Structures are given as C-alpha cells and as structure tokens.
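One chain comes next, on its own, written as structure tokens: the form predicted alone.
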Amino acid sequence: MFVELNNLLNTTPDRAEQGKLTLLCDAKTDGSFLVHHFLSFYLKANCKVCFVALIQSFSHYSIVGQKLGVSLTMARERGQLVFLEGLKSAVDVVFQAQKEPHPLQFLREANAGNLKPLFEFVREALKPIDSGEARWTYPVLLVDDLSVLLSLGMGAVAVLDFIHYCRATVCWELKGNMVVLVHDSGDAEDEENDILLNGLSHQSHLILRAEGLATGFCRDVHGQLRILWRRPSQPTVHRDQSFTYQYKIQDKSVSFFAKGMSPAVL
C-alpha cells in the first residue's frame, strides 16, 4: 500500500471504515496502482479478499505485491486471499466443458442477461465460516475492472445489479467493504460505459479518479487524482467533499503534491 495515499485518505489498515463502496476510475492513463494499494491494504488489514481479476493474471498481482510488502501466494494459501483470475478462466470456459456453474458462465451463453453466477462465488468465497472465532476482520470484494465485463456483451443494467446484490451482502449484511474499477474511455457515443460509470458514482462512498495530464507526456508528474467523499445521507451542501493532488509513480511508492507543486518544478 502506499502511506501517502493512506495520509490523503486520512485511514491505516487498522481504522477502515466498513460497510463502504469505493470506484476507482482512470480516465486517459493507467489506474492500477490504485487497485494494487486496496488489495494490499485490505491484506495487511487481515481481510478476507475476493478479488475478481478479470484484466491481469495472478503473477501480475503478486509481483506488484511483493514490491509493497504482501504475499498474495501466501495469502491465498491460508485462506484469506479468494482469487478469480479472469483471463484463465475466460479460456476454460469458452473451451471446456464444466460439470458444475462457472462465475463466468455468461461468456457460453448467447443471450446471457444476468451475473447471477458471478455473485453466488463472491457470496460462497466471503460468506462467513462457524469456527468458534473470527479469524478475519471483515470481507472485502476488489474488482478489476468493471468496463471487462461490458466488453464482453454484459449490459450496464446487468453489471450495476451485480453491484447492487454484492453491496447487499457484502457491505450490509456481512458489514464489509467494496473497491470496483471502471475505465472512463471519454467516448460520448459508449452509452452502456457513461451509464456504469454514472451509476456507480451515485451509489458509492468514495471516488477515487486517475486523470492523465491534460498537456500530455511529463517526466516528473504522471497524472492527477481527484478525491472525492460522498455522503448521500447528509444534505447536498454538506455531501461532497474534493480535492485534487497530482502524482509521480515511482518502483514502490507514489508521491503526491498540489497541482504545481512538483519537486521537479519547484
């Protein structure tokens, strides 16, 4: 995880809220990084992950993993760490013939209209377990990225009621947490996009927006997050709350600063 997001955010692994969606969205450049920090904050905040990775394979994760203090290998060796790894199991799916439902059973059917599937893994791998003590503090669902699921012929209404009953478990029932991505192509005439994007917006607590720089190409600043706190319970002019820093991606951190308040500048 990186500590100067985690100052920004004004949380540690050891005081997260729960019961909260947060969106990460990129919009002309790669927001990953902030998907490698959720994964391994919720670890080392001893969570049970399930994390649907439908963009990277599983050595991608634990590599990166590895640079930021956790071992995704381990983790999933012990029971904490329930990994789909979307781009294996597209092949088997497509290809083999499966005895029992697969989570990603719609890419075999033509006119697939839901992800019901899809949620009965993520309720199954974080449902709780009667062992006398709680070995984990509580669930947490990653997803990377939603936009995949779209490519692949799901609708945005199917995408965002897969997101509702997973909310339904995981942040109400189960008192847990939820980080999706969604890539913002900033294409006018990508309808089912703008309507995920939109309506995850409206539903989530935290948002988290990677932008690329509007002057291109720099060495010494990568991009700009914009932060972004909802409250929907509260009235509108105390609901929202933004702020934006810019950053620079280095091997095993990332630096934030004020728009203009590079080192390199400075």
Given for the second form:
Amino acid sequence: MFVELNNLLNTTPDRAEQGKLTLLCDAKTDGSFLVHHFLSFYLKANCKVCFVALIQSFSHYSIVGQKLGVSLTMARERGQLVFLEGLKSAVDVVFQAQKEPHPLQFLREANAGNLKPLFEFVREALKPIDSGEARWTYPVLLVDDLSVLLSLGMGAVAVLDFIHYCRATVCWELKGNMVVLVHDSGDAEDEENDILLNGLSHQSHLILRAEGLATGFCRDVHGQLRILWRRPSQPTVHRDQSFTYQYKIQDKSVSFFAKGMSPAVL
Amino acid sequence: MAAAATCGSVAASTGSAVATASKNNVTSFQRRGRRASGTNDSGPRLVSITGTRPSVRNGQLLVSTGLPALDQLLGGGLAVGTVLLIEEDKYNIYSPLLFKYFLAEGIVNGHTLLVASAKEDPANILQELPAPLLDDKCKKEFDEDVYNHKTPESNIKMKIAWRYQLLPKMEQIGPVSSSRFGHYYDASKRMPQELIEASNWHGFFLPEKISSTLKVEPCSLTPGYTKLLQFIQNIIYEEGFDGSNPQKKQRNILRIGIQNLGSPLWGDDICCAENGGNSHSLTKFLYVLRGLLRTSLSACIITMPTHLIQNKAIIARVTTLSDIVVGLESFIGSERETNPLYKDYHGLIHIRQIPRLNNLICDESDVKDLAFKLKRKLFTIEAEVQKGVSTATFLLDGPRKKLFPCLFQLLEVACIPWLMASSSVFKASNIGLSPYVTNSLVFFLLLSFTFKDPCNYIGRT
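So the form predicted alone is up there; where is the form predicted in complex with the partner chain?
Whole complex next, starting from this chain.
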C-alpha cells in the first residue's frame, strides 16, 4: 500500500468505499505497481480477497507484498486470501486431464465460449460463510490481468460477460469491490483489447491509468498516472473529476508529484 | 512442495546476501545470514549452481546469456524461470549468433540443453557453436581432475577484492572448471567436440517428431507447439528440474532454445495471414511455456521473426507474455547501411522490455541507443556515437583470469547506481593492447575516470 496514493485517492483501509469497480490501465509502461498497491491495501483493510493472478507466480506477489508490509502466505493460510495462480494451473490443465471443471478449463478447448468455470470459482471463493461471525469486512476480487485472457483465446465479449457476472455478484450482491488490470495496446491496433478497455471504462467507478512519458524514458520520472472518478450509474451533471500526477517507483514505495515538479528537476 | 517454491525460495535464500545493503554504504556483496524462508525445504544448504549468480537487486538467480555485454544491459543476466525473446533481424543473420552464444554458455557451464528447431537438426546447431575462449591457465585446469579442489586460484590471495575469498567455491558440475559468470566466444572457431559430447543435451527437430505418434493431449494449439510443450514438460519432469520427481534430485539449470518460433515451419500461419485461424496458438504456447519455466530451474531463449507477423496486436501480446524482449535490426539492405553515422556498426539492438520480477522496479540501462558490430571474432554492443561527443571504450581483457573477475565485479560495484550520462566522456587512448585484447568483448560505459591500462587501475586503488 502506497501511502501517497491513498492520499491522492482520498481513502484509507478503514473507510474505503464499497461496491466499486476500479479499472487499472497501463499504456507503454508497466502498471503492475498499482496491482501490488491494491492487493496490500485490501489485505490491510481486513477484506476477503480473491486474487486471479494470471501473469505472474505467487512468489512474485508474495515477495513484493513483504516489502509493502503484508504476508500473502499468512493471509492464504488463515483464509483471507484465495489465490488462483494462473501459470501453475495452466500447466496442470493442459498436461493432465481434470476430473472436475477447472477455472481455466478453456485452455483445453478449441473454441471455448465463455468463462463460466472461472466465474464459478470466484463466486465460490467469495461467498460469505454462514458460520455467523463476520471475520472479514467485505469481499474483493482482483484480476491481473484481463488482457491475458484475450491472448488465451477468449473473445472480448466473453471477458466482458465474465466481468459483468462478477460485478453483479461481488459489487452488487455482496457489496464488495473489484479491481481489474487491462493493458492499453495503444497503436498496436488490437481491436479486441480496445473493445474490452472501452467497455470496462464505461462500467468502472475509478480509472487509474499509468502511462509512459510522452517524451520517452526518464530515470527520475517513471511515468504519469491519470486518476478519473466516474459515476456510471447516475446521470452526470458534474463533469467527471480527473487528476494527473507523475510518479517515480522506488524500492518499497512510489512517490507522486505534480507534473514537472519532480524532485530531480527542482 | 519445491515446485512452486523453487523460484521463490531460491530467490529469497540466495538473495539475502546481496540485498539493498548498498544504501547503507556497505558493500553490496556483504554476506548476511540466510533468511529462514518457511517454504525452503530444498535441503540443508543451497549449493551454488555453476554459471549462476544472484542478482544484485533482489537476489534473483541469474544465468548468463553468453554475451557479457548483453548481460550488463539486462541488469546482470537472464533470470532463471524467464524467457528471453529475440526479435530476429530481417535476414536472420545475427539472431542465430545470439542463440548459439546462449547454448555455448550452457555447454561451458555444464547446464543441460534443450534445442528445438523446425529448420535445422539440433545436432547440427550444436556442431556450429562458437568455441569458448579459455586462456592457458584455464585449459590446464580443464585437463585436471574435476574433483581436485586445489586449483591455483585458491592459493593466491586476492589483494583488492579480498571479500571474494570468503565466498564458497562453486560446486563443479560441468567439465569446465572456470567458475566465471559469462564467457567469451570466438565466433570463427567451433566448439571442441569433446565438450559437446560431454554435455547433456536434448534435441527437438519438428519434422521428426511430428510424424511420431506421441499421445497428444487435446488442446487448441497447432500440433507442432503441442508436441514441443509436451517434450519440454517431459524433460523437466524426467530430469527433475521442477523438483517434483522424487527419484531425481537435480541441481542444474535447463537451458531451452527455440529457434524461429512462429515461422510457417512450425505450422503456424501468423506470418502468412493477418487473421488466420490459429491466431491464439502462439500466445497460448508462450503462456503455458511461461508456466513451465516459472516452476522449474530453467531459462529459455526464443528467436521469433516478428517482422513477418502481419498482425501488430499479436506482437504486442507476445511481448507481454515474454519477460525480456530484445530486438535486432540489421542495416543490411536498408538506407542506414550508407549512413555515415552507422558506418562502424552492423545494426541496432533494442532492449524493448525488461521484467520486474519480485520487485517494483527493474534494472534498466540508461543508454537506449545501442548498436552492435560483428567483428572477426567477437560480437560487440556499443552505445551509438553521439554527434560531437565521443564515447569511452572500456576494453575488458578477458583471458587474464585473475584480473578479470575482480575487474568485472568492481565494475559492477561502480555501476550499480548506473552512472548517469555526463557529457564529459572521452576516448580511452592507450589501452596497453595485448594480443588477447582483440579476442575480448568491447563494451561501453560512460565513466567519470580515465582508463589507461587495466593493470594500472588496479594498482592505483
């Protein structure tokens, strides 16, 4: 959890809003630091987190999580974190026939139509336990990242359907939050990705967009973060709020500053 | 449960030695106690594997790509468990060289090789590997008994880099006793036959395998990719690289080399048609390959003719699914061949992507304009000459073995805060050329002090 980003977003783990979909987007840079931020943020907020990690291994998130002050192994052991490691599961699915439906079942099929098994997995992971005591505040679904599903043969519409089902369950029914990461391919003319990105942009309450600098590589400023608050359900009388900051990623934190106000320049 | 924990525990336990001590004004090579990682059940003591070293930044286990200059640009080397994707140059002249350097490095270090190609028989590829440059002392060691630990090096006390004497000796797994990271190769000579025969390698030649009746799991990949994935998974399991095989305790690295992936010879049509029927085959293959690599002690190099891929979206997806992406752009046939700015070079090399593994940041080189040059015997990577500013040449005197490791490590220490480009760069005039210098690798650094002769530098400090 980056304290400076919390300040910019005006939230703390204690009083975060519920029922929101946050879209993380990166263009020409690596936006994975935002995923690490939200993962540690929601673990510190004592939420039940279901993390669908499709692009990196568990140890990667665990080691970065330790730098940010959360222990993923302990969270997994006490049941706070349900971790779907996409890479390991893909190897299991592809090389061994599975008896029960596996969340990544679509890898075995030539023309997989939908992501229903994955949605079932998420619903099962986040459903509230009826034991009476409420251990966790609210459920959170984290997906890193959705563009990989397009690379694995799913269509943009199937992925949008999956997000829609998840939103209905997690955000509306269970009053939880969702955070998803999508890559913006920019000028690579990836139509499916553009459909996915535009569709999600219209549905989300908060969009965090990490962009590389237009002028190229810089050692002191790693990129630019655009924060956009939206209210998709209500007709917008006021214009959506948007802020832009530049950032520099350090070993354990990220520092944000206004455009052109990098400490290296001043 | 060493499978998934291998990479993590390897990273955590070997990394404690070289964590962020540099911030506290302590030498970054100080050895700290091993962090007791809860999932570290890989034996009483993690033995150093020949040809690997922990990364300075996060303790990630690194292997050399075969080109020390490229290792430097990639932040120390190729991390175990990752994929190095080489975007081939237009006429496929220079990318096979990088491919061969990678495999030759594996043979010199005693790693197991897996060579996959649809065009050439892997046995022929191995015959054409460049010969490693070993000086006389190393040749003598090579002839000695492998288990003889009394190498001459251990008797000589290191004067400058004395901390290295405290480091444990690398366990000798391969026939070559040089425990250096990153070797030099003479591209005009072939690798000695005895080295190739002593190495453990597996070949996958597509025309042979496609006709055999291996049991194929249903998958929507093209048959060539499916067979290759099964072959790789088989080797990893059989030889114990992922730690899941109870009979095999493997402490070696598997180097996988796949040539011309994505070309029509593999049965894939992304190079022929814009929206072919198999447009997801390659990306699925890369995803499953990534899953296999992340849970095993292996590193992979893939050369891909991306200039032939019609659909740019696929290139973007392939880049996301690979870890390190290096693009080669040769000047042959382009208008840059006659451009006086590029007259000394054969092409440009673009480091398109470097991964952020176990970390929020990565070791990016500040120099983005890199060009390569293939001299008679060596492959060099240099920063492009800027107008009016001449860049400094630092010649690494390779065969002087005693000197070199100290020099190289010292260089690394000096470069860890990747010295910023200052405009006061200069041409090193007299480097005290010895006959071996022409065989060494040239690589550029922008340094703030003069280099006359490597020997003098050592003497001065």
